[in-house]
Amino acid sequence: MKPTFYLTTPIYYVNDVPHIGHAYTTVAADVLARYKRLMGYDVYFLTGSDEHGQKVEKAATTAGETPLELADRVVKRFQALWDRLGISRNDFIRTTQERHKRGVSQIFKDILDSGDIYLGEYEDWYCTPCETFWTETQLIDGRCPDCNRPVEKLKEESYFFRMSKYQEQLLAHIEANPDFIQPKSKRNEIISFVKEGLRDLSVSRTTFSWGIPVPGNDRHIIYVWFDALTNYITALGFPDKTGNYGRYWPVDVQLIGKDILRFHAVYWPTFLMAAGLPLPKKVFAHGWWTVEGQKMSKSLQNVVEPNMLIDKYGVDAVRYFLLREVPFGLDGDFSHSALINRINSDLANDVGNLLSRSTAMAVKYFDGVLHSPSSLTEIDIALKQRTEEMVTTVEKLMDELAFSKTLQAIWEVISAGNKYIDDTAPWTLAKDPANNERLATVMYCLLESQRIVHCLLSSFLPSTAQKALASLGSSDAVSKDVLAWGGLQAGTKIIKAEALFPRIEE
């Protein structure tokens, strides 16, 4: 039996076009699964789409259209761009999809059973856009401190959850899970939160109809956040607690942005403790992306879209751009001309240059067959231990989702590969017949080094991966036996490469 894997995206708002910040998450998630997948796990990747609530309810009516068709259009854009971007999800689940709401009217029904849901009256500030309440106190100059839109006065018959009541069991939880909230200092920020004390959370609403109605009262719909967080047990057949569910839950690692993160760090493990459902085993939150230095937004029209960006780059060089510019967990800067400089020095010049001059020489001196190597020299061993040490330190920087430094480290080898080019000079052993023994072991161990580096690629850079793989006559990785030196066979041919990513004039 294979390890098991889950890991899950938020699910994106369909009252949202997709923009960097879905793809950042999204592409973020595939690399992880792509790996997971490749060191032998049984992967299930989840993403999808959160529909209800008065938001989609208001901008349907506005666009003449009914919620669900609204839904219907907008989904499929971030479907095909889910497909453009290469996302290697398992599933997509929509919230109005009939095993959702399922599940969601069962959990909703378990809890108030047990009487940690009640009805009540509630009366505060309520912004639409953010679907949240608000108290006079965290009101910004009478404005949502979150968008920083007008709010309203709303008085409604609520039912509530007792989250109160989990505050110490959650605080505890957190104290005795360190990996439980990441980065640390997310986690610090919740750990204040939940100090500051816990209210009971109002989750139904009666001034739209565009959810899941709460079981046995269906003037009162379930609260969108209640129904959107239940998706990543709704997606592995919950209630079911066979099939899926009992295979991969609790959840390995959450993906989500930052301005999520109370969400699931605080509401989503309360509600679960009061199913009495095993909870999260890790929630990382991860940094927003400003554009040119300053945040996005519609109304400063720099929203950056990531179509555009695959149309004017390609795929590979947006998936690079996006994981390598930042290490996952800051914020981080949007602009061409950085994403253009990545692409000419990292991606042309660096690795995409040293698998054209190897395979060129291959097919220059030794008519493009491998030959086995002889015995090798210092300068050999060193760049073979610099190739495995980078696959040991690999394993470590992705389990701590440290993409970054992933690159970093395998960028690395990738410049010791380039050195060992200058350093052994296989031009000028190719002068000498006599040396022939000595060039084969040279040839070897660059296109050995590269083999391991490409199969580690895959993950981050499929199409690019494949095609760089085949031209070193080796098939995709798909097992992390692929991962250990010795893996290019003696007769294996070797074909010269195209350039992997042409240069960009700016």
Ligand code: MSP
Second form
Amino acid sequence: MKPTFYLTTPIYYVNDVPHIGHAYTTVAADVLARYKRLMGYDVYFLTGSDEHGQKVEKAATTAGETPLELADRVVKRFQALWDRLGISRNDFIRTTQERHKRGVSQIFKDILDSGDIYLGEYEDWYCTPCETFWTETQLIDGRCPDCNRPVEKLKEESYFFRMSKYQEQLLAHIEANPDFIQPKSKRNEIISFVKEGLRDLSVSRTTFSWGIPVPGNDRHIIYVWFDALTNYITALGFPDKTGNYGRYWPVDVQLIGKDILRFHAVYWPTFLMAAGLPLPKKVFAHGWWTVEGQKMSKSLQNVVEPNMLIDKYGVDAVRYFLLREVPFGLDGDFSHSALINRINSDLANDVGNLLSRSTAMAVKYFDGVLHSPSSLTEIDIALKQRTEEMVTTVEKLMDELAFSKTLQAIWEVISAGNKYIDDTAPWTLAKDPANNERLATVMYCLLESQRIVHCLLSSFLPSTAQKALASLGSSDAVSKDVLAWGGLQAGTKIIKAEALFPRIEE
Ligand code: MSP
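Form predicted alone done; form predicted in complex with the ligand now:
Below is the whole assembly, all chains and molecules, this chain first.
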């Protein structure tokens, strides 16, 4: 039986259309999912949409639609974008689906029955865009500390979750599991936050109706974050604990943006503790993208639309840029010039050029037929070793979700390949038929190194790698075995590769 690997993205609000921030998490998750499948895991990759709550209700009113009409319309845009970006999700959950509503009602009821949810009264400052209550002291200049927008005083009867009760248990868990919250700086932030003390959390609202009613009291709607976070188990069939839930829970990695870490690293684990369910193994908070140095926002009209980027630069270039440009976990800046630079230097020049040069030589010198290598010289062994080391390094780096470093490690071998051509000078060897055996060995090492490079790249650049592997006479990378040196067989037909990435003129 294969080991399992369950990973999730946040579920995206349907009051906004997809932008590069959403694409970022989803592409990162896809790369990880593809890599883990290659490494032999039984992967379950979940994404979806967050469709309830006041925010969506308001957006629908503004648009003159029902919330569900709005959701149906916007969710298609997300799904179409994920199709275009090659997001290999196993499931897409919508919080308006029956399977989700049933699971949310059940976990709410379980916690209510156990006494950790109780009815009380609430009075505090509420920020509607963030769907968050704030205490007087948390406000900054009387405004929401997260988004700086005005807040309103709300008093309502509310159900509360006894989050305070789980403070020590949560701290102990975070301390005993150094990998639970990543990166480290974010882990420290959460530890300080929890140490300041957890208050009980309001988990129902009576001021609007678009959501899942509290079981047994339908004047109350379940708090949208309680509803949304539960998607990670309802998608697995919870409350049914056999089937996918039994197979994949607890989740291996939850990828999120840094702005929603508290919900995932404090609220969610304490809900699970109260329900007696196992906690996620890891939550990783990535940074935020600014655009040409500025915060991305509708009012600044600088929201970067992924479809436009794909039209202009292609899917794989966009996927590559997002993961290469900024170390996962840090903030980064998007600019067209940075993207064009990456395409021209890393993609067109390095990887594209290497493949077209090498396959062109294989065609020219051997009619595209690959021959067995004879004994390897020092320079061949060096290339082979670097390639093999890359495979090991990538395994370690992918485990750390260090996508950018992973790509750097792969690019070192690509550069080594380019240098290997210069050092072995195949065109000189080709001048004398006496060198034929040596030339065949050089071609073998050169192409074999690239075959392994493209097997690893297939997680990042699926269609590029597929084209490259086809020109190397190899099928798609489907298992870990393909990463071993020696996969290319004598007699394989090599086809001259077209330019993988055309250069972009600015
Ligand atoms: N619906 C909630 C998540 C519920 S998960 C149980 C939500 N949705 S969201 O659509 O507003 O945001 C989803 C994700 O997009 C968040 O992880 C957020 O960090 C990410 N991003 C939004 N803007 C971003 C950038 N400018 N840069 C990087 N990621 C950004 O929150």
